[in-house]
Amino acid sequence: MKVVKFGGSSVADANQIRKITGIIEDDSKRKVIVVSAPGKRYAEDTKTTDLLIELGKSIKNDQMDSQIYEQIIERFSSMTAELELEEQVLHTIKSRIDEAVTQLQSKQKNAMDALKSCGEDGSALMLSAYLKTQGHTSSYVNPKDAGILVSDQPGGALVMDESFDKLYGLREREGILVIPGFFGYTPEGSLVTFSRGGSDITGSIVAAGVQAELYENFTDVDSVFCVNPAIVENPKQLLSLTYKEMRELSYAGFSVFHDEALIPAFKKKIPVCIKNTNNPQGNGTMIVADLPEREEHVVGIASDKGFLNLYVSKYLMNRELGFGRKLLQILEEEEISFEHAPSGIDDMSVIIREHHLSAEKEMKVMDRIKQELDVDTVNIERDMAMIMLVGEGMNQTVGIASQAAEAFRKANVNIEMINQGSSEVSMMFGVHSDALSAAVKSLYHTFFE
């Protein structure tokens, strides 16, 4: 049994949901298919789950934009009557959507989640609906019925441990069955969504739940690409990863996975293959759980930008008990998120992304930090870039760090930071954002060229 997830680009029109079909009919072993909300038609489109949230957001404000409203709905009848399904499909779509929005008017528990999923669930039926007028036995399944549970946390779930057990009563069902993607329940029955990107999630917990042999994920692009392609004009494709160098690579800035999306799928040892919906004949990108063997040891550049440093230097710090776990308690009580936390004798730094530390909370985690800490210096350095190398076995390979350093040097870029720390498969710089294209340039030609 295969688990197959299409995005939303793949079930963006009534076209592609026919591709889909044909995508599914091709392989008898695509059984449980996950599916996105519509995405973008075109460059100027705009995704359905975005319309959705804008639509929430006036109704929040007391004033409803019906002309959202009515975009929403038509994208979904368009698709429907092209698709030439009955119009009980579209009726159950339009209901649902209904149903939330009355939530999210009565300021309801949850309600902007169970808007915000409606997207997804539109998809599921409109594509089960589709597959049964072509002769085949296809059933949707409600996210609950599959026996998703999820934490109650919204817009940011997490599946609990039960939902596998639960979901491998899947294998026993008939047909083709397709799934909504990016939310769940909690064990009241509240519905949760993931995090954004959500739908990726779902396809991971799917597979491991079910124990498929292969996580099929279906995208826009015919593999993941060694660095990011609007930097590096036609890159190295990479026809395998490992779990750890993706999950790397997904955090640091590569779009193709959301970066908690692998983790159910890697604990249960399940092959992932990304391919393309528009050429789905391509070998596309294995993901699997040990090093696959080849020559290269740095598989991947990724970067981001969007971070700032926050600086704490005081004498003899490394002899004051507690000092690291008071600075991070700081942050903590400010609800700020750090990401890294290099440090030296006497200083520390703490890199967080920029939205986590807002302009007006900036003075007062500084404040703080100065009279609870009595320290030297502390300042926040803004617009920084992170890039990072990845690749299983970097730390066993002698000279990486010296070949990365001589790529910047070409490059006439400063190292503002660098932090290897304990990982087996990364290697991070940071950088000030203006000089991040040079730098990502450089080190592609250092290491694939």
Given for the second form:
Number of protein chains: 2
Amino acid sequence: MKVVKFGGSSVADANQIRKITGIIEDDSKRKVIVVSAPGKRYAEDTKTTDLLIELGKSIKNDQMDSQIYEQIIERFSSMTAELELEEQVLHTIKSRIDEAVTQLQSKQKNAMDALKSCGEDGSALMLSAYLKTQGHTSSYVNPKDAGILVSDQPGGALVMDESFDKLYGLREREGILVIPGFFGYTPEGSLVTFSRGGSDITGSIVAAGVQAELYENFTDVDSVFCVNPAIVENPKQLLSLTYKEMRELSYAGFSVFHDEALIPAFKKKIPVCIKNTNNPQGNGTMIVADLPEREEHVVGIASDKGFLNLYVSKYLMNRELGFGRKLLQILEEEEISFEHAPSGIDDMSVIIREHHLSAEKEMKVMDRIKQELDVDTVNIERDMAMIMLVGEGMNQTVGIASQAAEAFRKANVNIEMINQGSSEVSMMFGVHSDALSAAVKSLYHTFFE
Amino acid sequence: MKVVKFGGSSVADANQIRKITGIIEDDSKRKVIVVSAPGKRYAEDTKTTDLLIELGKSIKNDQMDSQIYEQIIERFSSMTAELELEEQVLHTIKSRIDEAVTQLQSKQKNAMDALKSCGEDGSALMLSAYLKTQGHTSSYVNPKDAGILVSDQPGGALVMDESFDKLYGLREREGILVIPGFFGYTPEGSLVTFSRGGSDITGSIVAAGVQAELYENFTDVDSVFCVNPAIVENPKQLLSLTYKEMRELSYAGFSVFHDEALIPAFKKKIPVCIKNTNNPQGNGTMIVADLPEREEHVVGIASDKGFLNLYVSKYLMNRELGFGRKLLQILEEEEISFEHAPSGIDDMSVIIREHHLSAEKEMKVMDRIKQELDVDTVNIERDMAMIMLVGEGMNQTVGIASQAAEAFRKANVNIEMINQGSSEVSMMFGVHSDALSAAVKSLYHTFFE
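Moving from the form predicted on its own, what structure would you give for the form predicted together with a further copy of the same chain?
Up next: the whole complex, starting with the chain shown before.
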């Protein structure tokens, strides 16, 4: 049994729905399908989920932006019409949207999550109906019915362990099952969504639950590239990766796959394949638990901008038991998560994603550090970028750091920060944002050309 | 006015006392002298401080090891006899030792610190008496009388800010003042010692207090070397260093100068000169606040063994606000100070000096981490060594990391950890202890040959 997830561009219009039906028909093992909300049909198009969020934001008391509302209904009605589906399908989609709007107007808990989930739900309703018209046994399966139980963290739900046993029961059901991605239900029955792009998470959870032989993730690229194609033209495609490698790559700027999506599949050792809906015969990229030893030690270069360095210095810091803990506790109390915390003898840096530190919080945090920790210096350096070299076995290979550092030198880029030694499969470098592109190109040249 | 500190080997016997008297006479600005306890006269000799500690440990109720006691008295009596000092000098030294022994036998607070301080006190009493016999106006100044106020942390006292104003009053006193190093007094009048080697601290505090034009630190080497001479034969001598460079070098294995000793001089911008008692005409090493830009960016390579890596991994660690803080808090509660804490996405390493983690604490810490943090993996890797490259402006120079990493590669040494980015003047590398020597030699070859 294979679990197959189709991304937003794969369900963007009637033609794409027909295309993925073909893909499902090509392999009788493709029995459980997870879908995203209809995505962009052309570059300037708006994703259904963005429309739903905009609609939600426009709601005040019993008011709403009816133009956006009509735009959403139109997207679904044009698809159901072109696919010649029963009227009941559009009716169900519309009443779910209306219900969420009413919940929002009466300020019910998690109502925004309910509205945001209507895109995926609509895709699933349409696809299962279309599969039936093509002569297949198929049913729409709501995540509550499937057994996807999550924590009550709107927009950032975490799956609960009980889900997996329940999901195993899906194996017994007849025909092709279509499950909307992106959301689950709390044990109390409240709908909650995962973080954005969370259909990948649903797919991974379902694949783990039914113990699929393969989790296929269909998107709009042929494979995972070894570097950001916006920086390096036509980069090398990756045929295979380990889970760990993919997770580290996803974290720092690899948008092809959702950062946390792999975890459930990883834990149950389900192989994952990234494929292209528009080129389903291509190799794609296989992601597995273990790989035989490869010649190349560096398999990918991830990079991301938008970091800052909170720098603190204090004489005799290293004599002060608990200094590091106290600094991190201030950040925790202000709900600021950090990425790394390299430290010297009398100084400590904390690398934070810029969007985690608003101007208001920045003032407060700086004041608290000055007053509570009695430091000599505290300052913030913005416009930092992170570059991550990823590859299994890298940390056991003499000379990788040397090649990497030489690549920075050739590009005349100063390395502001190096963090190596904790992760077994990655090495992280901090540079100024304006040097990012030159550094990544030079690293690509060193390790892939 | 210059403050001059003489180390243990410079006051080891009567001949050395005569030698340093000559040094003091050579420069009329050498007005405040700080002395260590008599050190080793020959390689197999025992330092007076070690004898005093041994004596202290032998004390049970009204018992003590009288052989060690006699050995201590003999060291002082042979010196006072050879220097032809009044009997009163030896009598004073002996009664201070006897008093401390009595305090220890009656289990008085801080009595061990009182006993440990008798070496420095004896040196100061002998030197001031000898200076008088040579026709100088000189007086012994007890740290309490001088105004050295410290915190009540036996064996690890920290100086209090009030001390500096009081010490400034020493400028008004007549003649050559001789102050014993290594200890101060709490505001309640209790004698407390600094950490071992703390005479350097006394010298630095006094130099800062009297606002000396120079703090001269006489020891038994011609200068500070750029690398551990036990690893590289006849290494380059350093003519000048900044405070920051010296502090970073001292931290990781540079035993010539006490780790924290520089801070008081640093804060008051007093220049420090390291010189050799046995070659006072040599250049020595000057340590100052700022230096004109130098050609070389790396000025020293420090290295030290005896570290361990506490490694923890947990899926989604980076989603868990407070994880790092909680881990450091467990260490803090078990009173284990850490050196560095590099982190990956789902893992974190904490570098700890091995002697901070006893076998008993190790069990407890591992258990607490497993249970309280619900981690996937926790393990300890021992036999780690740290290498630190030090140099002002290093972090703004493209290519240093590249040269360093290449040196490791040439020596076929795998870099287990790199920590760069917090300190402006250093770059730290972790390697296995057995690779330390090869790596340091290769780095020396790269940066100094």
